[in-house]
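One chain is shown next in C-alpha cells, namely the form predicted alone.
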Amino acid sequence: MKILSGTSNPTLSKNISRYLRTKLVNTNIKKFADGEIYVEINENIRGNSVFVIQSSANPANDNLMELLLCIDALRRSSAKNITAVIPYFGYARQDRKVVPRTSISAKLVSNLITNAGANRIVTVDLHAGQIQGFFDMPVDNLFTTPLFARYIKKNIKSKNFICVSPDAGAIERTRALATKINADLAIIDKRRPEPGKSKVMNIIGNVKDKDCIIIDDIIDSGGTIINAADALVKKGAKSVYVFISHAVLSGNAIKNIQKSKIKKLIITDTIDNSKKIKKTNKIQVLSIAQLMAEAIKRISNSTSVSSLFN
C-alpha cells in the first residue's frame, strides 16, 4: 500500500500517512507558466496499491485536473489498483436536472475519475447517496455522523437538546445523529427564491428553550444556516450550534457567521481552511484523518468499512 498526496490538503495527508506509518510517495506537481498542471512520480510504484488523497475544493477546476492526472500518471506506471480518496467531492450538488437545459456535473465528475483509471473511491458525507450510483465501481462513503456525536456528549454540558434539519434533504443525517445522543428532531422549512439565497418559512418542531444542534454537509456563503440560527433564536432556542462535514466558507461567510447568532460552529479538515480561520473564535476544526487512515487501511487489508459505524 502507498499512499499519493496532491496538493489541496497536504496536512489532512501527512496526518493519514502518519496514522498508517507510511511515508507519502514522492512526486512532483507544479504548474507550467500558462497553468497546466504537470504531475510526475519520483519512485517506483508498480505492483502497488495506491490511494490518492485530494479533495476538489477551490480552486475546484485545478483540484479536480490535479486529481485526474495524478490517478492518469499511476495507471501508467503500472499501479496494481488505484483507489481516489477524495475528502470533499466538489461539483456534487449538480446531481440532478433542477430546471431544464442545465448539466449534472457529478455525473461528469465521476465519468472523468472513472476514465481516468480509479478503481475504487473514498470519499465522506457525499451531499445526495445517489451519486454512489454514478460509479460503475466500489464507493465508500464515510460518514462523520459518529465524530460529531462523540464531540457533542464531551463538550457540550446540555440535557435539552434538540436535532434541527436546516432543509428537507438533510432529515436522514438529522435523524441518526439525533439518534446517538438521544434528541429530539425538528426541521426548518425553507425556501430558494434564488441561487445561493434562502428563506425560512417555518420551523416543524419545539425549539423553546433548547439548545439547537444543526448538521449538514456543506457550508459555502453561510446565508442559509445564519438565516436558520436567526429563526431559532426567534423562536426561543437557548444556543445554536451547527456541525459542517464541508466548510467552503466562499466571500465572507466568516465575517458573516462570527457576527451571526451561532455559538459555535464546527467543522472537519475535508477541506483545508487553516488560514482562513485563523482570527475567528466560533469555528472549531474536527480532524477527520484517523477516520480515513482506518478506511484505507480497511480496505488494504480487506476487512469491513460499515462496521466502522456501528
Given for the second form:
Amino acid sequence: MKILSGTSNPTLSKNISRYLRTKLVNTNIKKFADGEIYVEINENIRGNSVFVIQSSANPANDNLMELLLCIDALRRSSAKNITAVIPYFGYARQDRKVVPRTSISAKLVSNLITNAGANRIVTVDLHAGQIQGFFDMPVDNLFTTPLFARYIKKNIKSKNFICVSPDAGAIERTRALATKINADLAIIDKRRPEPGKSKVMNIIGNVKDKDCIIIDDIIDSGGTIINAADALVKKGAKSVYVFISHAVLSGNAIKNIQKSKIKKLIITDTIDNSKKIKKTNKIQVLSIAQLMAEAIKRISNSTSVSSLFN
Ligand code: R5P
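Taking the form predicted alone as the starting point, write out the structure of the form predicted in complex with ribose-5-phosphate (R5P).
Up next: the whole complex, starting with the chain shown before.
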C-alpha cells in the first residue's frame, strides 16, 4: 500500500502517512508557465494499491485536474488499485438541476474521476449522500460527527444543549449529533433568495437559554451560519457554537465570523486553512488525519470501515 499526496493539503497527507507509518510516494508535481499541470511519479508503483490524497478545494479546478492527472499517471504506471481519497469533494453542491438548463457538476466530476482510472473513493461528509450513486465503484463516505461529539463532551460544559440544523439539508447530520450528545433538535427554515445569499425565515424549536450547537457540512461565505447565529441569539439562545466539516471560507468570511454572534467555530482540516485563520481566535481546527488513516488501513486490510462509526 502506498500513499501519494497531491498539493492541495500537504500537511494532512503528511499526518495521514505518519499515522500509517509509511512514506509518501516521491513525486514531481509542478505547473508549466501557461498553467498546465505536470505529474511525474519518481518511484516504482507497479502492482501496488495506491491511495491518492487530494481535496478539490480552492483553486477547485486546478486541484481537481491535478487529482485526475495523478490517477492517470498511476494507471499508466501499472498500479494495481487506485483509491481517490478526496477529503473535501468540491463541486458537490451542484448535485441536481434546481433550475432548468444548468449542469450537474457532481455527476460530471464523478465521471471524470472514474474515467481517469480510480477504483474506489474515500471522502468525508459528502454534501449529499446520494452522490455515492454517481460512482459505479465503492465509495466510503466518512463522518465527522463522532469527532465533533467527542470534542463537545470534553470541551463544552453545559446541561442545556440543543443541536440546530441550519437548513433542511443538514437535518440528518444534526440529528445524528443530537443523538450522540443526548440533546434536543431545532431546525432553521433557511431560504436562498439568490445564489450566495441566505435568509432565516423561522426557527422550529425552543432555543431560549440554550447552548446551541450548529453543525453543517460546508461554510463558504459564512452567510448561512452568521444569520443562523443572529436569529438564535434574538430568540434568547445563551451561546452558539458551530461545527463545520469543510471550511471553504471564501471572501470576507473570516472577518464576518470574527464580528458575529458565534462563540466558537470548529472546523476540520479537509481544506488547508492554516494561513487564512492565523489571526483569528474564534476558529479552531480538529484534524481528521487519524480517522482517514484508520479508514485507509481498514480498506487496505479488507476490514470494516463502517465499524469505525459504531
Ligand atoms: C448548503 O446547502 C451547504 O450545506 C452550506 O450550508 C452552504 O454551502 C454554506 O454556504 P454559505 O456559508 O455561503 O452560506
